[in-house]
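Presented as structure tokens, the chain that follows is alone, the form predicted alone.
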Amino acid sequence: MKDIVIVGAGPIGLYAATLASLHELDGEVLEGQEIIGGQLSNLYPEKDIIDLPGYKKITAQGFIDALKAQQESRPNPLPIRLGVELKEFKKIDGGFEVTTSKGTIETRTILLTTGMGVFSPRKIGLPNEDSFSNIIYALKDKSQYKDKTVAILGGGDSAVDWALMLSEIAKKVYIIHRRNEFRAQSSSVAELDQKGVIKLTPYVVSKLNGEKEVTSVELSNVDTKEVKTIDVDAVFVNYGMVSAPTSFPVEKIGPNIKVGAFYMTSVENVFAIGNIAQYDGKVKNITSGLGEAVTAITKIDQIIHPNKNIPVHY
């Protein structure tokens, strides 16, 4: 029977996975992707992350590296199994059965860093959306797009970030808002001016027009009706993600799985951290989760070997 079985291997997983080596814990990690690294390796590897510790700034896919080699530096790293997706667990004598896509496995503890849980983008909802090979819900290259004129569509951190990277090579960016106000830090709102990016708001996509690709938008404003068509090379949406519903057996605030002391679920020995998991003052953000995945490990290793002098740090 293993120690823990890591659910997730996004940036929170991967950590947790480096702090139960060092813990010496055995077990495995799960990850329903053939990829690791979550959304920030499936959405946005080439953001500049600014709020890390010890970063002035770093990639995003320049961070989930940093983690997984870190997670491979040690001498007993938990295995990363990839495109196995937890389907359900149940408790048995000792423990939980596992069950995945591909067999079961048996473990003591279980800790659920999902995130988003298995997710796909938010689309425009228009009825030809689909048959257009420039629409893009992901920017991951942004080299092709050198000297491209594109849009944005979204009003978060996330579209001006893209708009804000994009501007750097190419010829024309737009970003489209259906507000007037965007969501977005206002320092990176205010950087979207001083890169020449083109505000369009209070706007909605109302007709994409073309045949294979787009080659012009039509826009219609939410307060005036009027309409304006703008050509482009590239479309890329950032309207956020829908997530499947977790089946997980465990006490849930809407989507999300709540978690008490310890990060633990309303399962004993069932622990969720990072933005699976809800608590009062909870903050969605990188740091934190790590912070999570810290006491959570530890509260395992404490259950597995109750008799052992865990070190506060290593």
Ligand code: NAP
The other form holds:
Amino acid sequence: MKDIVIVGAGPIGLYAATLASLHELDGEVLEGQEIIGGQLSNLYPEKDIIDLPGYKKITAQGFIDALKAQQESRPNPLPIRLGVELKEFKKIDGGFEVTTSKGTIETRTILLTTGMGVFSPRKIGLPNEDSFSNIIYALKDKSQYKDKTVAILGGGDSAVDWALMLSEIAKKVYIIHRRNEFRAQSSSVAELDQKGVIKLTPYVVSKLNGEKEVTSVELSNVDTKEVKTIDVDAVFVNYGMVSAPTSFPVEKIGPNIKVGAFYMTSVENVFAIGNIAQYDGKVKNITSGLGEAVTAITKIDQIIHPNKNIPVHY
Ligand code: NAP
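Please give the other form, namely the form predicted together with this ligand, since only the form predicted alone has been shown so far.
Let us now look at the entire complex, which starts with that chain.
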């Protein structure tokens, strides 16, 4: 029987795997997708992250690569099994039987780090949206927008971060948001003006014009209903994500998993950390998720080795 099965190989799962190795736990990591990295690798690999300790900025993929290198550098790294989904788990004597899409595993503890679960970007919602090839929901290669005119939709951190990044190479960057106030960090919003990003608020996209590619977008002012049209080479949609709810047999708060002390769920010895975990004071942020991994893995080590003198630093 394994000590731990970690479900999800996003940043929090990868770091938890490194910590599990440091604690000399025997286990494995299951990742439903064919690549590691979760949202960071799938949705915004080139996005700069600016609030991680020790990095002035690092791309999302750069951070995943660093976590992977750290995880692999351990003498006993937990294997990461890609394309393996957790289907269900049930209690057995001394632990759990975990059923995956590729067989079963017996483990004493489970750590869920499934983030947003199966997620997909929220679309604009216009009828012809899917027929255009230059409506982008995940920026993977920013270099192709050199000297282009781009429209970025949304007012959250993703939209503002993309606007700032693309302003470095694009000819013209519009950011189009339905409210005058941005949801993103105020320091990043302040940079929009410095970098020459054109803010169009409070506007929503009412029409997409073009054949195979969008060549212009019609915008409608939310307050005045005034309509204007801007020419674009590409449209980037940052309306957040919609995620499929988890189906794990644990107590939930909305779509997330309720956790208590040590990030334990309503099922003893099943833990949840990162974006999937919910508790009073929760901040959905990579750094706080990494901290949750430290607490959960230390607790799991105590459960597996009740008499061990566990170091709290290395
Ligand atoms: P988000 O915070 O949910 O923002 C989505 C934006 O899209 C909001 O401004 C929202 O408008 C707008 N929106 C949603 N549906 C819309 C619709 N149908 N029509 C028009 N506008 C619509 O998503 P996100 O920016 O991807 O960020 C997700 C989470 O990751 C957040 O917690 C964010 O702070 C975090 N994040 C952090 C960083 C960073 O720290 N650098 C970077 C990226 C993401 P309203 O504002 O009016 O609701």
